[in-house]
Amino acid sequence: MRSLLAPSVYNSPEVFAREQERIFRRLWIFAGPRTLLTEPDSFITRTIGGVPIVIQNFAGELKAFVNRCAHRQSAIQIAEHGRRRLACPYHGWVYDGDGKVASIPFCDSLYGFDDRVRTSRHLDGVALECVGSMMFVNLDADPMPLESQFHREFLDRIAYVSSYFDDEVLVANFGGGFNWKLIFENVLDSNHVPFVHSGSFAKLLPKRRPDPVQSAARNARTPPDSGLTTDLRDMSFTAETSIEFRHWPWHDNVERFSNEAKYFNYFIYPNVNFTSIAGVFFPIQQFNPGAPERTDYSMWVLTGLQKQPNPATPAILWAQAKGEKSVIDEDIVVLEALQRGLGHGASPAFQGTYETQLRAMARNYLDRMS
């Protein structure tokens, strides 16, 4: 059965612009782990739907704003994350936790602003919701309730799992030359693992593990387009599979939400793969649309809560991040070649029963876009 998505949706500038407007500026989008913002004046910056965002800790309360000064539109926080007050580095305008101007250096002598003008200047607020230790923002002027995008059971699950995040976080950014939808389709496709990752990730899977996806496919018929779910909440879901898990002594210092030797996936629509390896590690991958044919990865790596400080944690996180990146690099090689093939004359993908979830994603995507 042919995919509902034409090749042009993976390389068209017009489609890309519409995605930014109708998906990334209307849905709740993951912004980062809350454990990056534990200290007063700590902040993170992101670009979502083409809009620069800053999330800042104001004496324990988290607030999100468009990261543009009300004076000359300069970025107020320039670093990706850090700790400093919400003050524009260009001309020193300072903002409070409500996004209002708290002070303007030389306001009377240089600007001539009276109190009415000064107090009318403010930052544009952005809706922010924390689900456990996971932060989500929504750029829409009238954001939909979280429960309209995610099932309550799913929200409760990721809240519980993320409550085990430690506050030491490794952050990494890199890119790939392909459309963001290709990588999200890729993480939903378990069938690529033994081929693309035969020498890496596939080695963690028990050699004789039955494949529930393919077993189901043998006993099921491919549903027609009319039988695909149209519920946005169904686009985010959980999955788990057994893995070969090697125990290391430092694991005993980590509080785990699960002691099972499993690989846990939490697919967060539209662009996050949140995973856990046996409750010890928490890699989070986000696939940010950079251009029609470019994806900007953001990756966070955390351990479970540490019972006592461990000076080796930075090295542990670095080693895990290197392992994650090596697997991602294998995907990048294949997906960049796939992207190059989506030019003139390419046909929509030909899909089978096990790809029903991808077809449901495509149907929902088209609903968002229209």
Contents of the next structure:
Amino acid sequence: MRSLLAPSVYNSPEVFAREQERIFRRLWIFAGPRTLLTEPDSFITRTIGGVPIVIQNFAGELKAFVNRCAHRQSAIQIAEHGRRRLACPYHGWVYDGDGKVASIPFCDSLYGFDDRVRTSRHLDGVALECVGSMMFVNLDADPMPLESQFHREFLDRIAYVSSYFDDEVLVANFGGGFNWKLIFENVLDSNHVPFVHSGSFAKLLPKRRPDPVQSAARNARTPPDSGLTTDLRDMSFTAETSIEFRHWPWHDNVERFSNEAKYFNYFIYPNVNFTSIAGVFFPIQQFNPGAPERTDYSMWVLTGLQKQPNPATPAILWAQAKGEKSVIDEDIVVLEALQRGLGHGASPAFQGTYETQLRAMARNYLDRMS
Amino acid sequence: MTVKRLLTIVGAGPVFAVARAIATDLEGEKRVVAVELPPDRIAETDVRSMLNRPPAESDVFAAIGLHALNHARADLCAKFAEAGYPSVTLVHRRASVERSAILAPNVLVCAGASIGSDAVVEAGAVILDGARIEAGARVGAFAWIGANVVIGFDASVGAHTILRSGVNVDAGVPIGDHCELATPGLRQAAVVDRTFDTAAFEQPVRIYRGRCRA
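Please give the corresponding structure for the form predicted together with the partner chain, as opposed to the form predicted alone shown earlier.
Complete assembly follows, chain above in first position.
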């Protein structure tokens, strides 16, 4: 069957702009691990749906705002993570936890603002929800309930799993020359693994054997599109598979949500692949639309909660990040070539039974975009 | 009867070969014992039974490469210390070390490297061939200084940090702990702890801590 998505949705600037509005500024979007914001005045900055965001800890309470000063629109927090009060570095305007201007240096002598004018200035608030140790933001003025985007069971699951996050977090940002949907489709497509990752990730997975389920799938017809789910909540789901996992002594220092040698996937629509390797590691990948033909990856790597501080944690996280990146690089090569092929004369993908989830996602995507 | 002390080189890979060669050159073949131990077996190893000789009879040198940001070497050094074996420092004959420089135990200084006056090289650091640690500079414990790297006057390199060949550090510039810098060029600005700048990533990778630690 032909994909529901025309090649142009992967390279059109108009489609890209519409996605930012209809998807990334309307849905709940993952913003980062909460364990980064444990200390008062700690903050992270992100760009979501083209909008700069700051999430800041105010005496234990997390608040999210558009990261633009009410004075000259400067970014108030510039670093991607840090610890300082919410004060604009440009002219020193300071904001409180409600986003109101708390103080302006030389307010009377330079600006001539009285208290009424000063207190009328404020930051634009952004809806923020924490699901366990995962933070989500929603840029819509009237955000949908979180439960309208995710099944309650799914939220409970990621809340439980992420409650095991340690607070030492590796953060990496890099890019790929392809549309963000291609990589999200890619992570949903387990059939690419033995081909694209034959020398890396696939070696850790069990060898593929014919089994009754696969045989049944082979004989089954692709369900008609009328049967595809239109429930947004079905776009986020869990999966797991056995994985070869070598035990190291430092694992005994980690509190794990699971001791099984499994690779756990939590696909968070629209753009996150949250995984756990045997409950020891938590690599999180987010696929941010940077341009029609560019995806800006954000990657976080954490371990499970460490019972005692481990001085080798930076080495552990760095080694894991390099391993993750080498696998991602294999995807990048293939997806950049795929993107180049989506120009003039390209046809929609031709899909089979195992790609039903991709079709469902495409159907849902079109619903949101229409 | 006086027991003649031996020097036991323990480790694996190229650093093991280099350390063994330097030790043999300095001490003579009869005094040097080499014991291979890959990094992934350090944790399970009882060093006393492995060395088969009491601390009174042998000095040791941990010759492990940069495995796990140099933590494997640190772990082996810690095991030696716990078991009471004194660690030595190995300096190649063709390396130059100013008299006022301070070299801690288990430092390896390879051929052609130079350590300037009042420079400090802390325990377990590896200074590869041709590297230059200028006067007053400090190299942190278990750091790894690649071949021909230059650490400028009064600059510093943090503990466990790896500087690959082609990276140079300008005078007075501090490089943090637990970093890996591999992008060639002269570093003229400070690099904070837990920064990783390699060709594998377009932008430097950072590790942040949500909770402050003492």
